[in-house]
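Just the one chain here, the form predicted alone, laid out as structure tokens.
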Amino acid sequence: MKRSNALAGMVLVLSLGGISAAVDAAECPKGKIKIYTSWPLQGAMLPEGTGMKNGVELALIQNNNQAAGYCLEMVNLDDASPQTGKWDGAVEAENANKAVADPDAMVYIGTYNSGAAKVSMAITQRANMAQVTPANTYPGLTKKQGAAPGEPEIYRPRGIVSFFRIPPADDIQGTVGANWAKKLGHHKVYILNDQELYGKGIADVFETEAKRLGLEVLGNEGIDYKQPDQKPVLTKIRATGADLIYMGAVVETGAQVVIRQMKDLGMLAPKVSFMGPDGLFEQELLKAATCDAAMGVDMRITFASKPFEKMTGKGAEIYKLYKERYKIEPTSYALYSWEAGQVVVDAIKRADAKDREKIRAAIAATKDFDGLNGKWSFDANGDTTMDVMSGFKVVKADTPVGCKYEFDAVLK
């Protein structure tokens, strides 16, 4: 939230359901702390990016936009290229460098795409700035399991842990996805991936677990998601007799084309179905794929959280407040973004200082945080100890899109 000098002696009142936040200069005697955010805010990611921004904003509003005597200001940056509408490494590097160059900036919340995090993690660490992600799930960002050679050390030039992950990593999600596939009765799976860090990473984890479980993996193939026609690869998959296509991807990287063209080629359930990870848990994907196609392939999605409507305690409270404030259902990572914002605010209170290292250390020391899915802590790698997973299926619904993701099962 930006504050101008014209507001110096005035009271800012923000209504949030039953919450009224009043902030004036007298309540922030120690000055200002800025919290930067970075993820795509255009193209197919605009709804999710806006939801994530709303989530962090909600956490700040709940705390009257202040902590430990400091006013809190949120600075939102877009890491997408204006040319492609998709995250861009050069833009993400520029965002991170802008944040670390700002003496008032203490924490960087981001990114959405794991590939973008690889770009900014070392930049923020060299400046002793904590980076907290509401969405990055590629394992190699924090640990060796499911990582490429040299990870995660290559992202830690100072040899410390400064990157913190709110959702569970893909080594958990890919594993439960394969177990779910077997439980649903699938026997032969063909795996596709978008050749990006997140998509390829979770596809590989799914493949490893699927083989361990005795599923027949007929292929793990990267596609060129920029191509408008995926029928050649789908025709090849149809000839293999696969009864499941698992695709590691995000909403911008081709899954909508694969789903639509599966229907065009008659690759429909129960003969063949489609499953994907949380990167596809977006209404925009259903809109682009069409509900007829998504339901026709019995589309299933894994997501690292309880369904919003089934949350209890703190999760239920935040879900209600979000809807009251923004008059819309939260997007997939909007509430995780609230959680990231609240973790940061709590750490600033405990650090009680405008000091990047003290705030980083306070974030690392987060224990028994009362979060959306229950209490959790950060482990030595900066990962959450929470491992709640859910499975969703696409069903017909009276919504503008015409269908929705419906909770199907708790996954283990």
Second form
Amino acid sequence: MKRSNALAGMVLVLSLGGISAAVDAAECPKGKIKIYTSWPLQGAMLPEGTGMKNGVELALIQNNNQAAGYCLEMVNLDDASPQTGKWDGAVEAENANKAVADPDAMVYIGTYNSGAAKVSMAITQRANMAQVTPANTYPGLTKKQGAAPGEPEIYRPRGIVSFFRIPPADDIQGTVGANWAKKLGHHKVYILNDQELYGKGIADVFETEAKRLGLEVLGNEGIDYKQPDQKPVLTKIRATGADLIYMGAVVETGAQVVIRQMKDLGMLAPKVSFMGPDGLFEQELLKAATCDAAMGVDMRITFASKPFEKMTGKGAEIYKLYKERYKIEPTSYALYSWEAGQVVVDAIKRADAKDREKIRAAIAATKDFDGLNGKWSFDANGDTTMDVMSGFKVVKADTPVGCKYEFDAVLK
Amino acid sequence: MHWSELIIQQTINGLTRGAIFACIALGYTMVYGIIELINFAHGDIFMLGLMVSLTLFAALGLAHTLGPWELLIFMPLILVLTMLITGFLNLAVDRIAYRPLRRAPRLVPLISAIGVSFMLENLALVWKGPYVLSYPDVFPSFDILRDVFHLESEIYVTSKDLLVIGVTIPLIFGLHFFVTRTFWGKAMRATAQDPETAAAMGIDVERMIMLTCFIGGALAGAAGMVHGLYYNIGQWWMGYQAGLRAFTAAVLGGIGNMPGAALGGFVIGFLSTWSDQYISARWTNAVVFSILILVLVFRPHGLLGEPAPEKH
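Right, the form predicted alone is done, so what does the form predicted together with its partner chain look like?
Next comes the full complex, and the chain you just saw is listed first.
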């Protein structure tokens, strides 16, 4: 049936387009496999969206757009709503439904926003289609640690693992952060969190790991960031004699005021320092009054990858290739998207079949993949075993704000 | 750190926190006192006070920490401008959303107040965007005890703490003087007590309402600017939370009673500070509201409020 379709198509194309189509057909003895991608491709997200598209494309080009005798075709969908320019659940659902309805579609690469993944991952699973994300880091998509009640089972209607994650999940940052704190010589930590999923999840993981490492955890306290004044809590922390405040939060949930008020209360390094996850890794945070304070508290941030210039081996090679081809620095998730594309191509080669279930199983079985930061595998949840991260600190700089984040160490 | 130092430090923390609550609560209570309307948009006027002053600083090209002369010239100028703008804004809100409903059942203007609150929030959202705004560090921040008095101590008071106290306390006392000692204040109180009789005595009731709304808005604007200078951040939704706390303060002190609102603001400032210290920050809202309920069970008219006959 499919064979005759392809033949019919070939005849049609031949009669219209001449010789090039014949070459295509000769190179695709087994037919065509489509790979759908879905993330925002407009508005403020256009640079990142394009970078991610380039990343997947680069992986396909490296393989001559072929795997196991199948021709590979990428179909890029946009999951942003034209009204808001931001991801939209309805659009994402439509994209996923479009992909699963296409008989040639075998894999779905996406999304950028974890919220969007919550919508599409159940749809792709019902159709037995593997979904690979180059960007979602919310832990609850794949595991219980740092998740809301019922996650991740609610996203797995068939009870199988069909969602695979290339970047390390957020909670790993808690683990890495605790190890870094110990290495930096801290003994007594006080943990704050913004009582949101991301921040609390990371704070809890940090607490567990810190205790395992023998650090004294003086508290893990949820703060009310809608009430910006944190002086009373900080005064209390100062009285406990903590030498590190770790804060699980994002830029919007009050870390700026915490850092400033630490300075106001004389809580400065080396007496007290500040550390947080990559939710705080934004230039915005350093604006206005925060520079002095951030340097004063020796602010440190963990980040779930290595800076591109610090990559070695495969990572360095792909970084160079990307820059040569696209004449631009990769965006944050562009190279993770290359990794996603390469993982999919590898799996199709191993599966050697145009069959969603076989390709899903092959992706799940990915082992010792030669990735950007070294070899890794997928664990039973569909998470990467890669845990290489980097640590940044705030240093004085000749920027409009007066300081910047500087790469400090590779962390594990 | 000695326990007495801890108590002194937390008292200072509670005082600055409470001063801002008190300043917002006053506007709430004034408007309630005169038209018996819980002006839910009041918190958003406070938020717009922050945004307006931020815009004024930007328009004057002041993004750096100001020197003494600049402080003396620009700080009062921008404070007054901000208060005028938010005062007139509150006036406009009253004119558009409340005045046509003056004779309607009481629930009607309450709903329109909630509507105005949403409108103002969305106005700020469109105007300044959804992100955390960085308020420039225009007010110099230094450590009073060490840098000025060269005292070595575990207690920290910054120039910004003094700013908060220095702006809000005179405003609170100035308002108290205005209401108790001036002719206009007397007319306002008369209108609040009994609008019909006041009108019969030749007081222009609508004008008194306008004056009250203007003063309430101006106070909220001042609180917004002080909040910006003190915390250096602002966001479009901040008015809701601040308004809720201030409303609570006004009720605690006895709604309609101005010294009560100021007292309620400070009481809530201290209570939330002690709760952060001795219980846990995540329980602070629960603690504050439990105490509020307890107080109201035993003193339904609030700490300083007196039972007043219903107006008709």
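Positions refer to the first chain, counted from 1. Keep in mind it's a predicted model, so treat the numbers as computed, not measured. Basically, rigid core = biggest C-alpha set you can superpose within 1.5 Å across the two forms.
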{"property": "Interdomain rotation angle between the two forms - two rigid parts, degrees", "result": "32"}
{"property": "Cα displacement of residue 393 between the two forms, once the rigid core is superposed (Å)", "result": "6.0"}
{"property": "Per-residue C-alpha deviation between the two forms [residue 298; rigid core superposition; Å]", "result": "9.9"}
